[in-house]
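Given next, in structure tokens, is a single chain: the form predicted on its own.
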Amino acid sequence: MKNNYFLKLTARLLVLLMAVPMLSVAQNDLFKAETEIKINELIRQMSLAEKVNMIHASSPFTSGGVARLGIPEFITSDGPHGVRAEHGRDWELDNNIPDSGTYLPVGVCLAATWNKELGYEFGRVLGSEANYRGKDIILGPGINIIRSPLNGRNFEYLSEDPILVSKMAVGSIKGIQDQGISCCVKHFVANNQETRRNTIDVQMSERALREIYLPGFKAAVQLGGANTVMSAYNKFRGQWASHSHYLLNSILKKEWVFKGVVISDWNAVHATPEPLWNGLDLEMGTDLSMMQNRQYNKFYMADPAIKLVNEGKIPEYLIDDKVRRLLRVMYKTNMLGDLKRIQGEYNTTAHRQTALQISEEGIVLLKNENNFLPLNKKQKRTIAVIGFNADRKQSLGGGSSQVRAFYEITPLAGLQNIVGKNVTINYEPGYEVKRNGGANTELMNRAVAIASKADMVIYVGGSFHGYTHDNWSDNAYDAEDTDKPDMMLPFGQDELIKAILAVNPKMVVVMVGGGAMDMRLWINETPAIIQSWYAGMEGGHALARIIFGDVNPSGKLPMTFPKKLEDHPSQAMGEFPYDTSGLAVHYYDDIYVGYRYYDTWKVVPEFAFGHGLSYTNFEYSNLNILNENAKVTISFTIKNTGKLAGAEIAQVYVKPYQSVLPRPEKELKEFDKVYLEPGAFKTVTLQLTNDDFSYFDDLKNTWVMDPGKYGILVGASSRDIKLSGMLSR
């Protein structure tokens, strides 16, 4: 039996072979055919009902596996900033542990760093952690477009731009599935909001999905590889997006050729026909109560499966794929198989120094006036710290991000440990973080107190990470299930920064959050201001090392800040977050979003997509454009002309002149992160192709380029264009 076995086994392979030149079969082609015998053969060893059991959940984070043939169950962990302490089988994080792991920088904080190579540091850290812990797949990176300020979860998410989405998320899944773990990339598509996220219904034009909201999920898939894909909650032109064979069987698995799985987010599955025939291949979290119960196989990929295909009414052949995908991704990560796992680590000195990194390259100096920063650590003087946040903790906060970190600098703690004797800090909150809550006289009077008497504040607030265990996400500004109300500072900030500024001007004002606030009351009147995001475990001593210059800060804006929420496009132009009327969202502002709608419709924001101050200043010169028939190329010369080394990001946004259809005033294309000393120089080169020219035009359904002038347009933010030409195509 076993030679007849492996006699068939070698047949198939050369029938699979044989399709193929023989020349041209790389080896990682033989291993991928010998792979797909593999699991043919377990497949053809299955029951129905084990193949069923692979394709739900077996508990919160666990899907199911088939012991008898030596098929695990996927353990997942939810964190796209750390990896989680659940042990996969509960919601609860485990306390009293002695290994809590490495806490990253958010998404957004990745995105302000513009550094391609540390989107892949990013992920390695995750993927190693993960592999440490045992876990086999990352639920993230969220590279969902940021549509509007109001997004409870922007601090997960990258940019509102898709070339910056794609780029950097190509870098952290890279990362995360080189140490033999797989991502999983999320939501497809279109959750770009958490108000009723479970019940809305999402209208857009085709060329709005195609020029915006996919591009970073084709990149993750086709450049970055990645293993799985995460279905989003809402509902996309009438049917949910867990269901919808238009996204997961048309797009996904037919026109970009993924060859993964994808997993349902938790709770976003509402029947069994449609997912089992639209594309859905694992249903994760669906009831609550089933869960507590452990009645997994009451899932509607479950027992209900089983019955429709002895029915006849679901062909096995759908089960099989489903099977086969998840097999497939268990052998390219050797859960399968003869190799052996990356072993991992976990809360290395390494890991923590990555974080550090990235929280120094993404915090952003937004203002400085009269060169008020860097501050001088040896000079002699009253340092007034102000603002709840200063002494606040963020890891667990959020939502599914929440991550218990092995410890946690806060801006306070670290400007505590950078300066010397010269330098005496006060701390006073200033404000209390409460339901509902408003200004607090008395932490107020005692904030101006110590201020008055200062000769310095540094202001540490801005906006509120909520912690779900506290039951506080009703009232959270940057948190899952939940939408700011608006962009004005919670908690009487406002009050606050007005009345301090009465009595020391002289003050940095640090803004804590996923995103713009409105900064209308005060930002005239303040010298300098930070957007420090949720800067990971380090951040504390990021900060620091920013405002006393031993960091020449180098981070800019991943989005537009503007002036007010109604300047914003998914306001002015669209609807957020949904139509009164019923649960319909359109999206109105269509292509123009972010700096493409302030742009072209000449709308002055706060701070300019792109925009980062530096305490050093760039030089630059020497724009050539190489135009050929297949690419662009583009080279220009950038010189750190003052005294501190520094790092400049240069971006080229493509203008086009004529157009069939209307198109924004210009759109970024790709990007660099120049490292130069005082006096150096470098001359940047970058590529673009076809597609950096190319629109989608709905009415033909593909994507064009017009014939005709285009302009390139070499800049410091879409709003700081240094060098300029022309090429024609």
Second form
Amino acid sequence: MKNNYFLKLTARLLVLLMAVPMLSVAQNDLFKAETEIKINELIRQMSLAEKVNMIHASSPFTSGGVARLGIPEFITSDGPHGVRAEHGRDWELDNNIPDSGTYLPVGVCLAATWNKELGYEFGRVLGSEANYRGKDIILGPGINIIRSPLNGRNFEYLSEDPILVSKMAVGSIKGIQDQGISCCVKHFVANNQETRRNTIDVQMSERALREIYLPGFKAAVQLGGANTVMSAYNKFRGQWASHSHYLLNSILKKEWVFKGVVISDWNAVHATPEPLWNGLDLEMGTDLSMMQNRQYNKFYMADPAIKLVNEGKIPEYLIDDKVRRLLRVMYKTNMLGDLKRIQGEYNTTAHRQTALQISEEGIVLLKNENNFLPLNKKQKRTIAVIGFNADRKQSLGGGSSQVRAFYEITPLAGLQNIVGKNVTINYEPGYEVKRNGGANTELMNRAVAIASKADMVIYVGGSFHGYTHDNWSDNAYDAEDTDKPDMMLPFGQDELIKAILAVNPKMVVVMVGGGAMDMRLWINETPAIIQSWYAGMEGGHALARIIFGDVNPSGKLPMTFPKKLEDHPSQAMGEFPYDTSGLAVHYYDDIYVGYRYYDTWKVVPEFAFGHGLSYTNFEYSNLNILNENAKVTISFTIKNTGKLAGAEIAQVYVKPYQSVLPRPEKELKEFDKVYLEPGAFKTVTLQLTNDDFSYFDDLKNTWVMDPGKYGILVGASSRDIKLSGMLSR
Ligand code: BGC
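Okay, that was the form predicted on its own. Show me the form predicted together with beta-D-glucopyranose next.
Below: every chain and molecule of the assembly, starting with the one above.
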């Protein structure tokens, strides 16, 4: 009897293993043959209604379980930079629950660190706090490509470059999932704008899809081992991304062998049969009024699905596959099975330290004429701090990624906390946040008055990260469900900055926001400019420490800052936010996103991709290229030639000298961040493979590497190339 059982078990294991010969290492993790047997046995015990109960929401942030069989609900929570406050079961905040969290710097600030290890640490904090708070899935990271500076959600995303996106995303996914929590990589795919996000039909070439928009997701699944992926709101080539056979079944599940769960964005499902057929596994957030009335059985993938199966119109095995995927993730994260979940931690010094380090490494020093910065704390002086964002807490801004922070150090508080007794700070907001508002003369005059009496000015302005309760969600600038009208500073800030400069040109301008702003009206008169993003709960300290030289800045831009909107490829070549029909947007900018455009078409940006200054200097030397069949090994030396310790981000670009199809001037392929004491040097060694020399040939519908010569460019930014060499492949 016993032998017979083992024979049967071995035979089943063999069949299962033969069925998945090509799994990538990370996805293999989600597919353990023994677990598959347990899962199949569970499914066999389930009624159709029980199965269907698992594939749609059971509350705003949970999916259904099967109590009879001990199958729990999935508890999900936003989001990308902190565990969101509780929403109970009906969108109400529950004030009796300790639901504050560590407010990490936003995605784009993390990407600006270019520090892969910090990506992991970022994820570790998220995973740990999610675990502590009893969450199973954290709805992040958000990794859509930053295609336009106007996208209201750029702050949540990472970069215009797919390699930088991939490397930072993989780190944070592993960080989250090593805590026994699932991540949910979002939004798959082409959700590069918020305008008409629920209806817009994104049209792009297969080449742009493959080269620019997909690589981050592919890395997330294959290298990061992401357990779940969130499908996007928008349409893709005429079909909802959440119903797309091509995206979900052909690419994600077949090509990339994804064994986890595809979760819809909240209210992104619009029918029953298509998502059932085409690869969506879990429907969330459909229709607020249904949710408020707890009518989850009315969701598309609820009673209507049962009906279609009972009528013989949809085969039950489609439902089984979705349930199988959900159970797989439950076993992997010990929601099922004999192993216990990790406990998780909450509000620890280590978590705060991670938030601080990310902001210190992610804030970017854009301009520093005649070493205007750092300031010396010992010098007695009065500083006028001006700007609404100096005194604004940002953690509840931006939409679903909002976090109820344990605390948040604003720029003003950060400066006050660190300046010591020699420095006196006076503060004025200088402008008011008002719908379609221009300059406010009274506020401006008060700001100019303190500026004229001060030794210098620290201006902290930029964008606006509206809160829902500001009643501003429609008109916020860096927020979900909205895009910016243009690249100009809102609320009369250009006028204000010019008025301050007229009385006191000793000014540091700090730009808070998700990305590029038009600075042409005052940039030449301003000696120092800092991009500080939304830098998390310790962001004010990080900024102050950079301004006063306790920290040497090392962040670099993860996207190009154009001089003006018209220079941007999404405007100059492509469409944004839609075509004349208002229904579709065509990505005619194609593969020329960000620096790929500026460098190929020789358009000079304000600040280049990868640009960021330090208080010390670095020298690059000794480029060596070892060109072997399987790989290319690149090494070079970086020396800190200045007087302060600091970190440099060295970027390796490949420049094709010949190509059957046109290609961008150069493309980032690798990078490294090196920390050096004054006078110290280090040899950086990085490896490239044939993939790094290839492009997607959409005539042949495959990746190709044209034989011939390639340049290897090592730079401090995409426009500051320090070393170059050549090789033939
Ligand atoms: C957002 C998602 C978010 C979800 C749940 C949607 O509106 O697009 O990113 O995870 O809401 O809050």
